[in-house]
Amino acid sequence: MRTIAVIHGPNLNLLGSRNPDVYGSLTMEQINGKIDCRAKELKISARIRQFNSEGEIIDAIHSSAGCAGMVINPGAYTHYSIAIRDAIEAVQIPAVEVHLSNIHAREQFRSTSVIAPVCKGQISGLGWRGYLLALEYLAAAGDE
């Protein structure tokens, strides 16, 4: 069975209570349940993890090297972590960057992603559904 790594970045463990008007009212556990359910429908496995520190995210990216793809929400690291960007580039697996909110419609500093150039695509502003769309894309990768 193909495995897709799903990596949640900093503060996403606070979903449901942190700015629900921006990030939605679902908890990370509820979102993970939706990811697991969709992965089963797609006949893939989702390896879901969340980290608040940059080094742990980099370690998770490195350990994803054997996966068929990666869905990553780097949170605030999106805007400045060259180390996370370099780790994604180094593992050489298809990656999709996901954001619950539309980073391009928020504060100016959030509109720049240093991660996007090393990803197949970016899904921003579609809430938890963005994770499912990213899974669907990665599950179908190679079918084109």
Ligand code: DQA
The other form holds:
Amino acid sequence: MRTIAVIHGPNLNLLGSRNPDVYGSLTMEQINGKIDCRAKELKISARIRQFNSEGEIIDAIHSSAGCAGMVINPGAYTHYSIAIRDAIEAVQIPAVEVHLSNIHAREQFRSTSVIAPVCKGQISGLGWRGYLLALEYLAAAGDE
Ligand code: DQA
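Structure of the form predicted together with the ligand, please, following the form predicted on its own?
In what comes next, the whole complex appears, and the chain from above leads the way.
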């Protein structure tokens, strides 16, 4: 069975209570439940993890090297972490960048993603459904 790594970045453990008007009202556990459910339907396994620190995210990316793909929401690190960008590039598995909010419709600093160039694509602004769409893409990507 193919495994897709799902990596949530900093502050996403606070979903549910953190700016629900921007990020929605579901908790991370509820979103993870939806990811697990979709993964079962797609007959893949989702290895879901959340980290607040940059180093732990980098370790998680390295340990995803054997996975069929990666769904990653690096939170604020998206906008400036060259180290996370380099880690994604180094593992050479297809990655999809996901953001709950539309990073292009908020503060100017959020519209820059340093990881976008090393990802297959970016899903931004579709809330928790973005994770499921990314999973669907990666589950199908190996079949093309
Ligand atoms: C986010 C957008 C980032 O700008 C922000 O720092 C986050 C969440 C999103 O999912 O919309 O923590 O990645």
